[in-house]
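Let's start with one chain on its own, the form predicted alone, as structure tokens.
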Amino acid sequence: MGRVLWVTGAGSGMGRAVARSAVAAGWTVVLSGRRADALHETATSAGGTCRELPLDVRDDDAVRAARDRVVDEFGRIDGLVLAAGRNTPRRGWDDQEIATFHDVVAVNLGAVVTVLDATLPDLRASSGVAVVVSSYAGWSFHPSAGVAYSASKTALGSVVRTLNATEAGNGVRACHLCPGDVATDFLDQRPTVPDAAARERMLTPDDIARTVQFVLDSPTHVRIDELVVSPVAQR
């Protein structure tokens, strides 16, 4: 059995690209997301050894049950890529809905902590690595990102730093990955959706996958605390 990677948000965009890249690099990849049909498309396109594990990362009990299934089948978890994300077009103080605010924070922040907490014993056992997919807005404040998104993504930097500070002795490594604009369907959640010309100037999901693969395949004595990857046109 090779190294085992669990990817959340694997049904599209960056998560899908990461899964394809990891399979090509020889990892066994477990795919999680809310839409079973999208996970199946990822698995089909990735080939190799993939397992589809539909999951709503906001459900704490479901996350822990999913972790148990992964370990029961494969015996280990060597890596995590936490790519599930959420935003909303109504994201400012003047138009946000508080219920949606809490949901964005639950996906972007709460679920990340839940998955890390559930898998920490496994990461300790394997000297594992976690890539937390944050945002350029989590590295450098950008008001257009919205109240909930900015707050939740910025907090991920503290989550990663705390994990690294407390788990270094156990060989656990985490990376706060902050992509700039990436041409994915996630852009459809913006108040003004970028057109095709704007997307041409952005990063691609494969750009992010190459970056993630660099982190995943780094030696166990190397920790990449934070990476910011942006298109030349990023402002």
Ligand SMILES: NC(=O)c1ccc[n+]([C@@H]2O[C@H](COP(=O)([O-])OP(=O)(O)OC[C@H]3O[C@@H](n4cnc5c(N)ncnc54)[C@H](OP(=O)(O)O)[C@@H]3O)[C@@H](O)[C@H]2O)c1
Second form
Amino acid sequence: MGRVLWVTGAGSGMGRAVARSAVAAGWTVVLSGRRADALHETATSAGGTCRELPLDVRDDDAVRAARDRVVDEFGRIDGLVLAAGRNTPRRGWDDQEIATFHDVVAVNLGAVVTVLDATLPDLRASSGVAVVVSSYAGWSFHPSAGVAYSASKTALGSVVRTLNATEAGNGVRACHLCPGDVATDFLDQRPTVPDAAARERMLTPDDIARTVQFVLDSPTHVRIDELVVSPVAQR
Ligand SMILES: NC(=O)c1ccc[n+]([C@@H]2O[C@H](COP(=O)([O-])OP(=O)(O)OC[C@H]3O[C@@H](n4cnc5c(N)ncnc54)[C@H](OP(=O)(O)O)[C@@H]3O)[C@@H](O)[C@H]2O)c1
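Let's see the other form, the form predicted together with the named molecule, since the form predicted alone is already up.
Next comes the full complex, this chain leading.
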């Protein structure tokens, strides 16, 4: 068994592409997301050693139970790719719903912290690496991303920096990954959904997977604090 990677949001988009690339690079990959059928499709297309572990990342108990299952079965966690995320079309001050605001923050920020917190002893033991999938909007102010999305993704920069600042002595490394536009189903949540021509100009999930793989496979003395990856046409 190779190193063990836990990917959230593994049933689609970037998470699926990362899972495939990590399997090809020899990692054992644990796949999480809510849709069991989507995770199964990822596992089937990735080949190699995958474990499907469906869960809702907002459920703290489910996250802790999943961490225990991974460690019981594989004995270690060497890497995390935290790609589960959401937005909403009604995202501005003029049309947001406050319950949705809280849910976006719970998925994009709260759940990232929950998974990191649950796996910190494992990351310490393995000199592990966590790739926190944030956003261009978490790196540079982008009002069209919405109130909840901008706030939650921007906060991930602080999550990564506090983790790196306090856990460096334990060998834990985290990367604040800030992708620009990527052609995935995520775009269907925009108030105006981009057409095929616009999607052609965007990054692909495989572009992100290649970047993530570089971070995952960097030697344990290398920390890549932040990466911004955008299509040439990014605004
Ligand atoms: N596409 C872009 O342009 C773009 C740009 C910058 C950053 N991002 C970020 O990149 C990440 C991946 O997005 P993507 O573009 O690959 O879109 P995606 O295909 O829609 O992926 C989002 C994933 O999050 C999972 N998810 C959502 N809520 C969840 C929950 N409560 N519990 C568990 N899993 C949950 C979804 O799976 P289930 O529905 O099965 O749970 C889905 O697989 C997100 O964090 C997004 O904010 C996207």
